[in-house]
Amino acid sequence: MRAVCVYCGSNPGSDPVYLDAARALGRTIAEAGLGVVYGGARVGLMGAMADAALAAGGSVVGILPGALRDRELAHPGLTELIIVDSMHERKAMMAERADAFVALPGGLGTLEELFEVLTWAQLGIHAKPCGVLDVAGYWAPLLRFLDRSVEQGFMTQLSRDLLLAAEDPATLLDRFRAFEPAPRRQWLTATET
């Protein structure tokens, strides 16, 4: 593993614990040597994590589309900032750069974002880890509705295994270390979509 994606919420949340996870995520990514990849704006979630991963001589690259550089508010002071074309662009671009992916707490981005790498790794076109950092509980009603899913027949335990969860940092970068995907396309049967 050489560098993590992060997909992020551009707003800090109700919660100061949720910019605290942040920080900590930036700062424990980049004291283990690793990059941090991510959607290069400077508010919110993504900006504290971000700065804490500079702070802590991290690299970090922004990957932002010209229409978002406005709204989104460009970081800086980033180590690169690539400005794409499209959303499409982007996001094959992080997956591209990275060999891990990791969702803090966000919108209706972040989710869309990390759906798409699950199904990307279901499909085999990766076998890169993908996780949740679980702040004060944000991800654990999507964590119980995919084992409904599982449970109600509409995926396999394989295809639901793609998905790591961790309350704190360190533990979710030792859960990335040690995933090991099942041989490829195993997971996915005939009717599952």
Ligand code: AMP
The other form holds:
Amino acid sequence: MRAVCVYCGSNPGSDPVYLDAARALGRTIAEAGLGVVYGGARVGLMGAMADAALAAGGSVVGILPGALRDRELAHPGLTELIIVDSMHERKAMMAERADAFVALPGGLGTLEELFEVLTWAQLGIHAKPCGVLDVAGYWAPLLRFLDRSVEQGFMTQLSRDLLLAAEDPATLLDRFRAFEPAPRRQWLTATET
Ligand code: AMP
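Alternate state requested, the form predicted together with adenosine monophosphate (shown: the form predicted alone):
The next block holds the full complex; its first chain is the one shown before.
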């Protein structure tokens, strides 16, 4: 594992605990000697996470679509800022440049990015670990929903197990290091398992 992709809200959230967690994640990744790949903005949790990783001496690569440059405000101090033409290009490049994926609390954009990378894992397009940092129980209802999807026969347990979770960054990184992808053929359809 060399670089971790972090998906996170462009908003700071209503409780300062989210900003603290974003900073802790950025710092922990940098202190582990890993690079950060993220969306390139200086707003919200995105900016806080990037600032903390940079302050801890880490390398931070931001990938931002040109059209969002003004709205999300490109971070001025990154190790590398890559401006791309579209959201699709952004997500593909983020996925390519990272060896693991973490979602901090966030909104629709964060959910979309997390689920895309999870569905790519389910299809065997990549075999990189994916997880959520469950800050103050933010993701708990989503994790319960995914369990319900397994119970109701819409998802295999193997697919469900692709989403790791931890309450603190160091534990999540440990889970990433211990992650062993199931053989690809087992992920393809519910009827195979
Ligand atoms: P949000 O969680 O809604 O605050 O968004 C977090 C990040 O996801 C922001 O950088 C958004 O620009 C980005 N985002 C929103 N929608 C998409 C999308 N469809 N594909 C890729 N990134 C997105």
